[in-house]
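So this first bit is one chain, no partners, the form predicted alone, shown in structure tokens.
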Amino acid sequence: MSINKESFERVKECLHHGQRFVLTTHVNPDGDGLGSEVGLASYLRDLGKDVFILNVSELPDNYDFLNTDGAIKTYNGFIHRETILTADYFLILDISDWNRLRDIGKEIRKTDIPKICIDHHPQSGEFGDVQLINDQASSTGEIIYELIKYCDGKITPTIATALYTSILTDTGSFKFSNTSARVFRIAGDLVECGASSEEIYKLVYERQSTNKVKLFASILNRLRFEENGRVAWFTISKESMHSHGAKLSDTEGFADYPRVISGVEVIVMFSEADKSRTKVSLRSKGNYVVNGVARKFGGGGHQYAAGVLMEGSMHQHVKSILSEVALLLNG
């Protein structure tokens, strides 16, 4: 689904008429959500707007370079209540699911303030008052790039760095199937506008903590296989994270690694969000569409990268998820 001109025009009008904007993205934000926020926020500030970035999760350490001015704040209902209530527009980026916005989503929904959703994930229904959705885009950062261009905006080095980060991370460093010729052209333009491809890669991927690496090593030791080696899966408990001094955000990218194993078609990662909720991440090399499995359990996502947050302990969900994956492979 590509974006029509009317959608761009509606968002352009909102950005023009509004003065105070609150930007947010999903829980456990990734490079695309954060890069999209910083890129759009920087563009709006260049227009003289008042912009606030509020996220329910803390900023992961490897993305701290995006927060040079300290603008990315962790949402606090008491501290930020006035900021929420005095906004002209809410900009919800890289997510079309109220549940994954947690507490800030609940507060935003209570207001009559217009909500603009900019996202590249397939939608199951209407989300927000104004939508800029393209599920064929590589990333939300790509859509922000197109929006700024549509508005005849200038891509500054700050914007270029943020949007390059979005595209780099959501294309798996330009190796996933969502890497089109257009993506390379956009990335090239962002480099010409001031993004340093080498520096951004180092900042995102070559500053992993010792605790994260030790956690990953322990996971590789427990990697399991099903369906004659076509499915690789593993679990990450809170206890394991704690024993290695790691956080849930440190597991970003873990689900993608088993793609390098010959014969593996689908990867499933089960991680404890807390004692009563389980995060399930599904990845595919491209021969099997996995977002249908996620949707069966209330989740969603892209064809080859999807997930769901499930109520209940982690181990009670392993069998049911793996059974659905087996049906997918053998159906």
Second form
Amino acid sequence: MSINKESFERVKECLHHGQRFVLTTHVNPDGDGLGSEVGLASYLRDLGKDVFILNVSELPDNYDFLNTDGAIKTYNGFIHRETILTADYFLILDISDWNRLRDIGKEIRKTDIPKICIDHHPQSGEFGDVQLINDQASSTGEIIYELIKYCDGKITPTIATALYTSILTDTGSFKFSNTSARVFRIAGDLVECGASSEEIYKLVYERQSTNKVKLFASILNRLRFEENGRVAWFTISKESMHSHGAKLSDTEGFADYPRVISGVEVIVMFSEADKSRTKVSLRSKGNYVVNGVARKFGGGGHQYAAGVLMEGSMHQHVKSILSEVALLLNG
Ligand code: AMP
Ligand code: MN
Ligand code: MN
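What would the structure be for the form predicted together with ligand AMP, rather than the form predicted alone?
Below is the whole assembly, all chains and molecules, this chain first.
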């Protein structure tokens, strides 16, 4: 469902009326959350606004190029209390779930300051005071692009680079089913406005640590299969992350790789967030909708890329998740 004119108009009015904006995105931010923040922040700054980007997680190294002006800050409840309380609007990007906003979500929620949500996740209830939501959009960056265009804004090279990063990462480099003809048109325009497709690809994907790649190699050696090869799954313990000198954020992209295997339909990655919490990532090549499985265990996500953070050790959850996936494939 595309976004109606009234919704764009409402957000446009907020952007023009407000002076101080606090932008944030979900825990463990990805290229879309970060690209959306930087793209929108840059547009607002061009309008003469005061803009603050506060995230609960640290900026992953490979997205440092989005932070040339140092505007992306890691949220600290003491340091940023005043910034939060003096905002005119909160812009919550690429997320519609208070849980995944962690501590900053708790603070924002306590205030009466209006919350604008811009997102492309399927909605499971009301979130925020003003919404710009399209679950057919490839990425939140695509919606920000539409918003800036609606406002007759100029797409500067900085904005183009940020929004191209959003689209590139959330479409799996233009290969997932969310890569519509429109996505290519927008990407083309962003390149015309100054985004370098080659440079951005290199910055995002071709600066990974040897440790990460070695961790990945160890996982490939331990891939498991169920349902006659239609399900591929693997676990990553904290110990193996440590022994390879890698961290949880280094697992980004691992769950996508087994798509290359013929016959695989669904991939499940179990990673140890810490000793008592397990992160489950679900991916589908498009024949099975996997966010229902994630929702069943308290998580969510997109049709073909979903996740959940579960209390308890990894081995506790492997069986129950895989049984649910088997039901999905055989149902
Ligand atoms: P990930 O496997 O972490 O790359 O996440 C894939 C998608 O699943 C994300 O884009 C989110 O939409 C969703 N997701 C991941 N973790 C959670 C969670 N704990 N709760 C709800 N949705 C999640
Ligand atoms: Mn995201
Ligand atoms: Mn996204």
